[in-house]
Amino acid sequence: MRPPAIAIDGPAASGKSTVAKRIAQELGYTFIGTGAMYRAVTWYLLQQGINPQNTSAVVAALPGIPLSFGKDGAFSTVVYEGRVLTTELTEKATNDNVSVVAAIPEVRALLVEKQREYNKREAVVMEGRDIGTVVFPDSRFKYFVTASEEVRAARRAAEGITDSIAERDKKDAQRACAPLVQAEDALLVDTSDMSIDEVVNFIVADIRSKLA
């Protein structure tokens, strides 16, 4: 029987990454940040001078991308040339192009396979935009974490990220491959007026009730 896979989906700056990390700590599961995977691929392509808009060039580069996806303690990591990528993943160029790269079916197929490999070995809390709809569609534990556009824009600005929330939402929701959408059986959690503790406690209580 496969270990539990907790699917946390939602738009940019909804708080899903912070919430997912806290839930993983609370339950003793491994946190997998899928956004970091897409950002790492985007960052690498840009480093190599590959235009993310050139889909054929992106696809051609995929087999040789020297990124490894592992974990450090209870948190997933992306490693390039022996170092864990961190600030590289939130550079402006990466922010501006990640939605384009993430919309390429071949990129998603590669990374979804990597994401599922984690759950073959252990229980995971995975956050992204298509976890409940594509990566783990059969999971009993699906949550769609969101917040108002104004709240999310403020959170983004506080992180020093200046991309447009509205534009990012539009790109993610309208892409042909695995668009951002709430799974029909996912529990909607609006974090606009909730503290992180409140969100975490609410979701953890629901997970434990389903595990009982």
The other form holds:
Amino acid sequence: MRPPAIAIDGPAASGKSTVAKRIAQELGYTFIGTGAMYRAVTWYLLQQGINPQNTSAVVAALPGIPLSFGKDGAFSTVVYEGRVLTTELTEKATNDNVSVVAAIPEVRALLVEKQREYNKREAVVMEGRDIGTVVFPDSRFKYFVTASEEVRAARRAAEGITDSIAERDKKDAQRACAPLVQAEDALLVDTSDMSIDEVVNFIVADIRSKLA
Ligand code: DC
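Could I have the structure of this protein in the form predicted in complex with 2'-deoxycytidine-5'-monophosphate (DC), to go alongside the form predicted alone above?
Below, the chain from earlier opens the complete complex, with every other chain and molecule after it.
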């Protein structure tokens, strides 16, 4: 039997990444941030002077893409030329182009395969947009974490990140391939008026009750 895969999906700045990391720590599972994988591909393409709008050029670049998706302790990492990518992933150019790259079916197919590989050997808490709908549709543990648009904008500003999240969410929700949508069997968690502890405790309690 495959180890458990906890799917945490939701829009940008809903708090899902913070929450997913904490849930992984509580359960002793590995945290996998899939947004970083889409961001790394986007950063790499821009670095190579490939226009993300040029779908055939993007698809042609994918087979030899020199990114490795591994982990450092209990957290997923993306490594390029021997170093873990960090600030590159939240550069303005990366933010501005990631939704275009993430809409390309060939990009998604490649990354979904890498995401499933993580769960072959270990239990994971995986955070993204399509984890419950596409990556692990048979998971018993699916959570759709959201918050009001005002709360999400305020959280992003507090992190010092200027990014038009509303526009990005719109693109992510409207794309044809694996759009941002709540899985039918996912539990909706609106975090607008909840503390991080409350959200973590609520989801961990639900997971534990299902594992018992
Ligand atoms: O979670 P994030 O903001 O770092 O994600 C960056 C972008 O990557 C997001 O705008 C849409 C895309 N993404 C996706 O399409 N599917 C995922 N599973 C994760 C992220």
